[in-house]
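Starting off, we have a lone chain in the form predicted alone, written out as structure tokens.
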Amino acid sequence: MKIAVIVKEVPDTEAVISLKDGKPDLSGVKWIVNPYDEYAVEEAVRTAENKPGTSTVAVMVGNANSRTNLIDVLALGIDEAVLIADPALEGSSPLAIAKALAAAVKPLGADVILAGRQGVDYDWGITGIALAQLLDIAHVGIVSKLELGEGSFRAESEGDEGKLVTEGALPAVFTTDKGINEPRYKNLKGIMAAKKKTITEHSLSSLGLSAGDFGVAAAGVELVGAAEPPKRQGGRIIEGDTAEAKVANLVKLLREEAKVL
């Protein structure tokens, strides 16, 4: 069995992001592996540990600096990694990112493709679904439990009314939710082993893709501006000698000042 794990970089969830010229200023922000993707990585590693002969590969769209986070993923037990790095990818939509991922993942011949349910930056939750569509294979989302057999799967997802169980044939894409496992921490042995593992780099052209299909111009959606929420106004004490008087004064203010009644 071969497992591919889609990994995304996002700004550190503890970072304080300021605005510059009406847009988020990400310069100087530390980039980390998307927390939801950590569950996908752990699920891949656990499966490989329990199923002899299973190989794992992490696939990331990023840049030259992304190697650091990919090495961390390798230190957790993933066998090898693929990095798609190209200046034309800057500002691409989730659908375009899925297209790049599909071009890199398809030749791998993976039986199982794992990814987090969404990125914690823009919270699109689209890429994994689009990847399955482009590869013409099944997708199961918000997976909290996954059982893999010989060419088959049984996946459980948490729904509003209870548990949803999906069974089907591999290959398939699974987007994982919190609770499917408890991600491990890298240790010294894993860090040393990661230094010997392979990271294969691709550009869009090496994947047979056109740069014109990526970037802001091709995205179809653009962040045009952002602003800090207005500062909260101070509270106001409603005067009155009795509860009834306070209620009457409150109603009067709501009618005459707030004009909501």
Second form
Amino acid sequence: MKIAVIVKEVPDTEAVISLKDGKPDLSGVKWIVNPYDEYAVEEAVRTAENKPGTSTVAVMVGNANSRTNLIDVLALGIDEAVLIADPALEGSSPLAIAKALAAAVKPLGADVILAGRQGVDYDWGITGIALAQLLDIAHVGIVSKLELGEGSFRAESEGDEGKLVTEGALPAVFTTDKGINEPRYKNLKGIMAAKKKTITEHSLSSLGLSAGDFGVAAAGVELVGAAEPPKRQGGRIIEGDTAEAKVANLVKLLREEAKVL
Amino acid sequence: MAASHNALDLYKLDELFSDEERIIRSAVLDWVKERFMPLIEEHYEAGTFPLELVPELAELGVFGATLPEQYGCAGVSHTAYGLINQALEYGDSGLRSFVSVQSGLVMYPIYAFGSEEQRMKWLPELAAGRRIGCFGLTEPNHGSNPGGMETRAMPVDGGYLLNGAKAWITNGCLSDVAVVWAKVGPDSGDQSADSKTIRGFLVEKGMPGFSTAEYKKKLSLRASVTSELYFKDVFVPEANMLPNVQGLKGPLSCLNQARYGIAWGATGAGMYCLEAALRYAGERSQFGRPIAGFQLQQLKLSQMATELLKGQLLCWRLGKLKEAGTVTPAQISIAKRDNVYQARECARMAREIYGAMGIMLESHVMRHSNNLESVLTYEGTHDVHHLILGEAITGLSAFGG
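Given the form predicted alone, corresponding form predicted together with its partner chain:
Full complex below, order starting with the chain above.
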């Protein structure tokens, strides 16, 4: 069995992101592997551990600085990686990213494609689904449990109103949710082993793609502006010596000041 | 989640490290933050080491991390080993001490001076955390002057009879094996001649006559077990003597390993304190504005940041010298001494910035400050390290009167 895992980089979730000229200022921000993708990576590594003969490959659309995060993924136990880096990709839409991924993933002949359900940067949640469409294979989203058979799968997805169970034939794309597993910590042996693994680099042209289909100009969507949420106003402590007095004061304020009663 | 070092990396020191070294640091730091920090307050108060985390430390691969893979170790660079110590001591000096002792003072001498049989017997077990080790050099009457040790190994049929005591031994009561240094043969009355007979012995838990006792009521390194070791006619078979070293250079070369790790570790304690103090000073308002904006607080923060920056540069250079195989004991001594001293100053300043909150266990900064009191005088006291540099630059030894 061959498993491809789609990973992307997002700003560190601990980073404080400010706005500059009405756009998020990402200069100086540390980039990490998208947390939802960590579940996909863990699922791939566990499957490979449990099914002898399984090989795993991580595929990332990134830039020249993305190797560190790919080594991170290799350190967790993924066998090899593919990095698609091209300046023309800057500002591409999720659909365009999915096109680049599809071009890189197709020749791999993967039976299973795993990706996080969404990136925690813009939270589009589109790329994995679009990738399945472009490859013309099935997609199951928000997967919290995955069982893989010979050429078949059974996936569970948690919804607000219950659990959805999907069964079907491989190959397929699964986008992973929290709860599918508990991602492991990297360890030193894994990190040392990662050094010896292969990262294959692609540009758009080496994938047979045209730069004109990518980037801001071809995106079809434009980020026109961003604003910080309004700052929280200070709270107010209700005065009163007893609970009854406090309730009386609260009711008075709701009636006279807030005018909601 | 990988920790962000960027904001305080004033000289872009991260660029000095390889991808692999940075990933190793963040792997250990993530573990420390997520797994160790939630437990430290409880253990510090109880005066216990979190032994329940030893299997996780082993899985992480931090025991004997620089030693070769054939012994179950990760084979990382000395710089990476330094960054591991930094990340561990970001959590607690006791955590770093546990790993330093296991790695630098137990696994290193077995690797460097042991027979292949001893290596194969002990190193994979110690790397996997299934066995714990300690190092016995210091004695109740001999700290800065290890050559004066009184512990003796008398040759007998098939081995040695060990008598004496060792003091201030990290992990002593927890250990399955103690690397014990003793003079071989009877006292000749000539200390310097006798120190040439010093040999290392692997004393195993349960050997008749070997016992330990724990120091209680410590105000420092509370989450680390410190013990005395006693040897009363302990028979140690010949096969348990380290065959490949004799004299004080055996234990002293181990101390160089450990001091190297301490120099790095101290920067980790300092980093925690600087990050915490910066965060607190930014959040704590007095007179209508954050105290981080007051000049006296900025002076402290600036001093902390500057000294930490210098300390990390010392370590980085030391790592390169160690990797080149040219590092000298005096070079290691400088970094151990000054980095620990500056980390203690950092921790004290952080505690002051915190005001009353600084004395609380939950603020962590006074825990670091208290720990560093021990680190300042163990593995060579601060003063003795000045004398090592003094001798290196004047050519005159201040030791021995």
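Definition used throughout: the rigid core is the maximal C-alpha set that superposes within 1.5 Å between two forms. Residue numbers count along the first chain shown, from 1. Only residues modelled in both forms are compared. Since this is a predicted model, take the numbers as computed values, not measurements.
Remark: the rigid domain rotation between the two forms, smaller part against larger, is 25°, computed from C-alpha superpositions.
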